[in-house]
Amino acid sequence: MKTLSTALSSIVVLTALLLAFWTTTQPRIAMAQGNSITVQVDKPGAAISPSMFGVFFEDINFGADGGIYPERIKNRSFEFTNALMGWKKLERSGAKGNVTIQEQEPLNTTTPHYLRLQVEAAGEGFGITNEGFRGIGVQQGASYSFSVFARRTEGTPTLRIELVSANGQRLGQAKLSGFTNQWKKQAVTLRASATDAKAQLNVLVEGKGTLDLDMVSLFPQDTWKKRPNGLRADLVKLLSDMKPGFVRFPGGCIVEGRNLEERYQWKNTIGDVADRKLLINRWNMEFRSRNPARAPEDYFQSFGLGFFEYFQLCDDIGAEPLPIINCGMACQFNTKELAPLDQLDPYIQDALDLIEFANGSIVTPWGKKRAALGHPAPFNLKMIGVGNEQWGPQYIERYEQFAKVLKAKYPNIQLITSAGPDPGDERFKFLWEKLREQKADIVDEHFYKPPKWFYDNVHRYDNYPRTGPKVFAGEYASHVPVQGRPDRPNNWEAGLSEAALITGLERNADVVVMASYAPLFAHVDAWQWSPNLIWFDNLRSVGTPSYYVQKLFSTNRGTTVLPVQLEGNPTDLFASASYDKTASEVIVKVVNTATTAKPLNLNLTGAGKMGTRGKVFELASTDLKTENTLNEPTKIAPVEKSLSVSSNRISYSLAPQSLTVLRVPCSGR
C-alpha cells in the first residue's frame, strides 16, 4: 500500500508539472466562470476615423536636430548665438593659425556667418573639430557623406577630413582640394571602420593659406528611403509600424514661440537647406531659471526637417497630415504678445499659404513650388490647427478672423481649435463654450495627469454631446512622480493607465476623432521634459511601454464601434470593440489592472459566421515599474499568440496588469 501510495504521489506531482508546463506554454484558455463581456456584433455603432491614433512631433528633447533628422554636425553653419558652439580649434604638433567669423561676401544673407581658418604653419594639421550632438553616431562599415561650401581667399590649401572615435582613434579620412576663390560645394563619402556613438569630426587644413568654410555637413547615407537630406531610418521604422492615421506638427509650444518674432514659420523651412534661416529653440531656456541643466544653450533649429520633409513624411508612412500654424499669439506662459487684431493678415496669409503649398495644382504659385521640390502631386491636406494651447478671449478673436477666411476659401478644410492647456478648468469651459457657438470643427484637449486620473476619466466623452465639435485628444501622457528622479519615468504604470482611457476614447469614436500622445521624441542625454514615447541615443532606439499601447490600439483599431458590456461593472477591467470590414474580424481590446489574472467569458451576440482561429496581442508585466531601456528595449513588448474560436462564445485568462488585443474572425450582421 505504502509503495502504491508513493507512486500515485508520483503521478500527481508529474501530472501538475505537466499542466504547468502547458499552461505556461499555450494561450491562456479560461475554463472557470469569471468576468463576462458582451459585445453586440450585429449593432454597429459609429464609424472609427482612419486617423483615429496618430502622432504629435515637436523639436523638444533634440527630437529634430540630433534626433530624427540626422544632420552630424552642430552648428553646421556656425549661425549659433555663439558662432563657434560645438566646435574647436585644432592645432596638431607644429602648427599656427587663426580661427575666425566672418560675414564679408557671404554665402548667402541668410546665413551669413562662415568660419575663416587661417594658416600660419601648417605643422602636422590646423583646423577644427566638431562634437556633433552629445557625440557623432556612426555604425562600423556605414558610409557618411561629407560636404562643405567652401572658398580659397589665399595661398593653395588642401582639406583633410577625419572622423575620429570618443579616443582619438581614427576611423575614416578624405581629402578636399581644387578650391577656387569663388564659393563651391565639395563632397565626399566617408566610411566608418568602427562604429562609436560619441565620435567627433575634424576639418583639417593641409598646406599654407586661408580657406573659408560654410555649411559643414556630415550626413548618413542610410536614410529614410535613402534620401539625400533624409530622416534618421530607424526612428521613423519606429514611427511606420505604428501605422499612424496623421503626423501633427512642428508641436507643440515652438508654434507660438516666447515671442512672435520667434514664432515657427513654415516658409522659412523650405528650399535649399543652405538658405534656410536658424532659429533658437524655445525649449533651449524654458528652464533655465528652474532646472539650468535641462536648458541646453546648444539647442537651435536649423529647419533641415522643414515643412517639406515633414509632408513627404506623411506621404511616407500613409498618415494624415495636420500642420499647427500660429495664430498671431506668442506663447500664454512666456511673453504673452499678441498681434494686434487689425495686424493679423500676414498671419492667415500664411495659413492660405500652407494650404496651397500642401493642395495647389503646379500653376498656382505655392503649388509650383512644391513641384520644383519634387513633388508635383497635392499633399491632400484635409487639416490644419490655428494656434496650438492658446486660451482666452484673445484667442476667440483671432481664431473667428481665420474661420472667417478659410472656411471662405477651403470650406472642406477642417480646422483644429484649442481648448487650453488644462482638460477641465475655467479656461476650458470658456473655451468649449465659444468654440460651440462658432460651430468649430475639432477641438484639442490636452492632458498631462497622474494615473489616477486616467482611470478616473475613462468614461469622460460618454456623456458629451454628440452634436457640435469633435475632439481631437491631441496631447496625453500618463505622468508618474518618482521621489528622487529627475524625470517621470515612461513605466508600465503609466502606460497601463493610458490604455485604460484610450478604451473609452474608442468607445466614443462619434465624438473623439483623433489622438496622439505627447511628446514624441527624446534624446536621452539631451532630454527637457519626461515621459516621452521613444527614446534614442545617437545610435540606438526604443519604444516605450506607451509607445506599444499606441501601436497596439493604431494597429488593432477596426473600422467600426461595436457596443461592449462589462458585466458587474468591475472596478479592475476596462473594454472597447470594433469590427474591421477589411479583416472581416471583431477586436476587443481589455485591459485587466488586478495582479492577478482574470478569467474572461467573451459573448460575441449576434456574429455571423465565426472562424476557427484568431489572434490574440499580450501585453503584461506583474511589475509597474518596469521600462524598457536602450540595452532592454523589449522588456516589456506585445506577444502575439493564436487563438482557437469553436463558437461566439470564448474563454480566456488576462494576465496580471494587461491590455490584452482579441482578434476574431467573423462575419458582421
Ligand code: AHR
Second form
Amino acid sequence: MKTLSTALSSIVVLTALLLAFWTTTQPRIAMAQGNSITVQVDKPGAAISPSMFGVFFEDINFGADGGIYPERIKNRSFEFTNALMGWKKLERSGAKGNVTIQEQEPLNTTTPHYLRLQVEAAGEGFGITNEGFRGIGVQQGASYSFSVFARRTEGTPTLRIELVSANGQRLGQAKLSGFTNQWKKQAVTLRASATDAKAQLNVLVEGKGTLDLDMVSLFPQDTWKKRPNGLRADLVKLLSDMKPGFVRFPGGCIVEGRNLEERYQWKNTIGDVADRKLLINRWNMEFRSRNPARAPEDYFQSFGLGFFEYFQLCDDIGAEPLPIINCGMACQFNTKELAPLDQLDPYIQDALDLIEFANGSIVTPWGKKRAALGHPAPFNLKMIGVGNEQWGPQYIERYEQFAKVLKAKYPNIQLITSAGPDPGDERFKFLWEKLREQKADIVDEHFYKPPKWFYDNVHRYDNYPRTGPKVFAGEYASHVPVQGRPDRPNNWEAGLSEAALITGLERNADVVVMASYAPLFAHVDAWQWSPNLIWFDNLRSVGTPSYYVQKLFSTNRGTTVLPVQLEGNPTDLFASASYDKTASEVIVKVVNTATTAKPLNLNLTGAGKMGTRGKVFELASTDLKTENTLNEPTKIAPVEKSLSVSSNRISYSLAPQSLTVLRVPCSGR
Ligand code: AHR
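In place of the form predicted on its own, the structure of the form predicted together with the named molecule is requested.
Entire complex below, previous chain first.
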C-alpha cells in the first residue's frame, strides 16, 4: 500500500515537474518548431511609390572623375591648382626642350591654361607623360579614343601617342600631324595590346618646333550605350541592375562647397566639355587620416559628368532625377558661409532655371538649351532638393524663400528639405518642427550609425504622424566599428542590419516615400569615406553586401504594402510584405539575424487563387565579417531558388544570418 502511494505521489510530482518544464520551454519549443509570419493579403495598405528605392550619387571617393566618368587623363586641361599635376616631362636620350604652361590666346577663356611643348632637340622622344587617375586602366584588345586640341607655333612638329604599361612596355601607339597655327581638335584611336590597370600615356613631339596642347583626352570606346565620351559601362550596369527609382545628384556636401565660391553650380556643367570650368573637389583635402595611403591632393571636378549627363543617366536607367541645389549655404562642417537673405535671388533663379532646363518646352530659354544638347523631350523632373544636409534657423529662413517662389511657379514640383546630419539630435527636432509648420513636402533624414542603431530603429517610423511631410531616408549606411580598420568595412554585419531597417521603411511606405544608401561609389586607391555601396579600381568593380541588400529590395519592391505579423515578437526576425499587382505575387522579405536556420511558417491570409511555383532570393553568410572584394566579388550575392506552393500556408527554412525574399504567385483581392 505504502509502495503504491509512494509511486502515485512520485507520478504526481513528475507530472507537475514535466508540466512546469513544458510551460517554461513552450515558447522555445515553438520557436524551434517554426516561426509564424502572417501576411494579410486581403488587407492591402499604402501604395509603394515606384521611386521608393533609389541611389545617392556624389563625386566623392573618385565617384565621377576617375570613376563613372571614364576620362583616363588626369588634369586634361591643365587647370588644376598645380597646372602640371598628373604630368611629367619626358626627355629620352638626346632630347631637349621646355614644358611650360601658357595663358595667352587660349582655347577658351573659361579654362585659360594650356601646355606648350617647345622642342630644341627631338632625340629619341621629347614630351610629357600622364599618370591617369592612380594609373590608366586599359583592357587587351579594347579601343581608346585619343583627342587633343593643338596649335603649332613653330616648325612642323607632329605627335606620337604611346600607351605604355606600368613596367614600360608599349601597349599601343598612334600618330597625329597636320597642325596649323589655329586651335584644332584632332583624334585617333589606340588599341591596347595587353591589359593593365596602371598604364600611362606618353605624348611625344616628333621633329623640331613648338606645339600648344589643351584638352588632352583618352577615352574608352566601350562606354555605357557606346556613347562617345560616355559613362563607364560596368559601373552604370551595376546601377541599372538595381532598377533604382531615382538618382539623387550631385550630392552630398559637394552641393554646398567648403565656401560659397566653391559650391556646385549646375549651369557651369552643361555644354561643350572644353568650356566647363574646373573646380576643386570639396573632398580633396578631407579625411586624410582615414586613408593615409590616399597620397596626393589631386581631386578636382572636370564636370565632364554634368547636369545634362546626370539627366541622361536617369533617362537611361528609368530613374526619376532628383537634383539638389545650393540654398545659399556653404558646408556647415566647413566655413558655414551664408548668402545674405536679401541676396538669395541668384540661388533661387538657378533652381527656377533648372526646372525649365529639365521640363521647359523647347521655345523657353533653358528648354532650348536642353534641346540643343540633344534632348528636345522634357526630362519630366518631379522633385528638387533645396540645400543638402543643412540645419539651424538659417536653413529654415532660406527654405521659406525658395518655397515661396518655387511653389508659386511650379506647384507640382516636390521640394526635398533637410533634417540635418543626425536622425535625432536637437538640430533634427528643430528642423522637423519648423518643416511641419511650413507644410514641407518631403524631409530628408540621414543616418550613418552602427548596426545596433539599425536594429533599434526598425520600428522608427511605425509611430510617425501619418499626415504632414513625408520622409526621404536620403543617406544611410551601417558603420561597423572595427579596431584597426579606419575604412569601416562593408561586411555582412552592415548589410544585414540595413536589411532589417529597410523592412521598417517598406512597412511604412505611406510615410517613407524614398530611400537611398550613401555614398554610392569608391575607388580602392582614392577614397575619403567608407563604407560605400560599390567599390572599383581602374578596370573592375564590385557590389558590396549592402549593394545586394539594396538591389533585392529595389527589384522586389511590390506595389502595395501588406500587413505582416510575426508571432511571439521574436527579436531576431524582421519582416515586411507587399503585393505586386503587375506580377500578381505576394512578396515577403524576412531578415533572420540568428546564427541558426529557422523554420518559417508563412500564412497568407485572405489570399486569392494561389499559383504553384514561386521564387526565393536568399542573401546569407554564417560569417558576419564576410566582404566582397574585387578578387572575390560575389562571396555574398543573392542565390535564386524555386519555391513550390501548394496552399496559402508555406513552409521554408530561413538560412542563418540571412535576408530572404519570397515571391509567391497569388491573385490579389
Ligand atoms: O555621404 C557622404 C556625406 O555625408 C554627404 O556628402 C553628406 O551629405 C553627408 O554628411
